[in-house]
Amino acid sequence: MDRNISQLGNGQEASIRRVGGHSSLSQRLQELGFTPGATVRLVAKAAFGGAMAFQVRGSTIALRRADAACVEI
């Protein structure tokens, strides 16, 4: 099973593998740095399932859980 963005723990890192989502969703992501190749860590958590922010190409972005589940690790 493929692991995503959504399921790292507080400070881990890991390489994009793919970016998913309907096309729309899946371009808006690669804009904002979401490539694969590119090192994503993830910097904290929303509690009860919020947002969360990523650290991306030197810029930290914030998330909904269903986004960050459309970029496959």
The other form holds:
Amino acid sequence: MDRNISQLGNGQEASIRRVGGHSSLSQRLQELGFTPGATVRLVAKAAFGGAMAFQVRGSTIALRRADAACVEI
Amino acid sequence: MAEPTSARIVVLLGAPNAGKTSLYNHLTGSRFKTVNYPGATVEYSVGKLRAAGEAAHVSAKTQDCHTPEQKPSIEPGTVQIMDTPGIVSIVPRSQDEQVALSALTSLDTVVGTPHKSPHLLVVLLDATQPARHLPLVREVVKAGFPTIVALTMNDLARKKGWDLDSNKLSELIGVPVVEIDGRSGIGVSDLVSGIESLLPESPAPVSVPTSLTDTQIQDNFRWADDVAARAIRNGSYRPASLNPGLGRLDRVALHPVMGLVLFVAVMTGLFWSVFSAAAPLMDLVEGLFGWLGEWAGGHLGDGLLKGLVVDGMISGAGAVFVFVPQIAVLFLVMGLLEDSGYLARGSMIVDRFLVSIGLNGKSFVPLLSGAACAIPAAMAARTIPGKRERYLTLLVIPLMSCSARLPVWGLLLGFLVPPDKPLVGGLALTGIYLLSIVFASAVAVVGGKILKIEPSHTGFQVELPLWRPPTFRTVVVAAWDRTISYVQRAGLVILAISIAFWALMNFPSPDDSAMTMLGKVIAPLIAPMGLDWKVGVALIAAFAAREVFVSALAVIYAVEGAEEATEGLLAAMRGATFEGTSQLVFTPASVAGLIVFFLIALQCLTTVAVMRREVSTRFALGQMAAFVVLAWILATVTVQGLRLVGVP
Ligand SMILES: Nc1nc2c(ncn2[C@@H]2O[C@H](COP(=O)(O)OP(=O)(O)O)[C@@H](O)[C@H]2O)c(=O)[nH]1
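For comparison with the form predicted on its own, please write out the form predicted in complex with its partner chain.
Time for the whole complex; same chain goes first.
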């Protein structure tokens, strides 16, 4: 099973391998800086399986968990 | 549409929160409020470029109930600055991004210029996240726009530990780069000189791509990473060093447990403060109107004029204006929240809950601003990318308890809660807000079943901006502006309706007035809600503006503008009986029914107009009809239900 950034532990970093999912979503994620090769760090998780916050290219961006699962590492 | 003009247009473009509004204010000398939340500018603003040294003309434009639409006007022969909603990419994915893009490709339809594209772009580049904002710069330069880059947030970047070399950047990008400080305005005059020297007579031919391939996006970022790395003056650039982890505040605000607790505390605090912080000020306003009534009464003699002024105008307006301090506090606290950067965090926390009722984390800010007014809230909903989620948000926005309802709550809670229990009053008001959220959630769920729009694959992404200590001055000025314009609008409507009411009640004669005749017609409709025709007339008047309900009651019960405006009205309500009987009109049950009615009924025609523009005539009319009927049914059920279980 491919790993994705939603499975990162708090404070963990990883390098993006591929961005999957529906094309409009995957393009928006890439436009936000989640491109293959970029380093991503998970910094926070909201309660009850809610959104997660990541740092990428110096910005902090919150993604819904399902969206984050499209970003493979 | 405006006349075609020969004005030259400079468009400000950039990511959300890059500092566009701050720069716009410096360039044009206006004082829009800046909001530290992605997507605060949802319409264009256009203003004349202020020549260096020219004094700021203070023109306040705040987005609120009273300025639903403003057509920008453009003077020929001038240089006009245009602010746009923030965009992430040159390919738009939501309505507000589409709005920004139209400023690049179809200016003619937006502001009526003879040309389609602007003369010059000023692209804002946030120095704290250069690698993320550079791809947009590259795309517009590639498209052929004459461009200047304004480098903002340099102070924050230095705090983060790096410094961007603007000369080096300019060399690498191939367009001028000017460093500015959006708060102090330092560097803006250099930018103005840059604009003046670069501004062409006519727009350059451009070709804006309508889509980008994955390869293009990735290539842009590879370029951006490289440019950023080479332009950073001190320290070596490693992408990881840009990801330093969370600051102290975020460790609490984004913590799964503490973050949720903080969120609930902030929201409760917001609505609580509306009640408690405003109380002393309300006494002041009340005293003022009491004094005004007595003074006017003493000077006008006895007669029709005194009746009109004291019983019609002063007591009508006074009954509502007592609650203006509450509205001011609401605007102030919401302004503080907007300015601090908390709202984006809030939307991250509630996304989980909003998804489960068919909305989106991005619905949070529109819904919260709905607690002030539905009009700006509807515009803020443009930042929601998915059509389905946007329509559902628009559907429930009018159910948020807006500021126009505050005077109504004040009066009705004043009736239910003894004045010596302020704690209970604060709780009751918070309870009303909670109830509005419950109704809105239920309607969103039901609406989701009815609405025939496929869910889109847009998900939820939001940038969490840096925390900023709110600038006290900006927040206070904005709250002041919004309160004043509230008073102006509400004041006019209330005065007009109060006078009309007073006339209807006194002609042809007080005993056989036009009002009584009208009342007889609507009495059967209002009876199930446990109320009499007088309240029914006030409910109808409330369609002009909800707060009119309060002033209409004051006029109907001919409350003297004496000592305590609300106390007088409350006393009159406590004594009011159904005509010819000793049965009380206002009882705990019927007042609870009224609260339910006001929570749901869509009684704001401006909202209907805005919904029509944002969605369709069918949607707007359907929404109003549904909410009015639903309000009537639920109010009736509440009253009759309470009576069944023995509540009087
Ligand atoms: N520290 C710092 N803050 C800035 C600067 N420019 C703007 N701001 C603040 O950044 C926030 C967002 O600015 P705003 O103009 O609303 O950005 P917009 O969303 O692009 O219109 C506001 O709180 C501004 O006060 C700057 O150069 N330095």
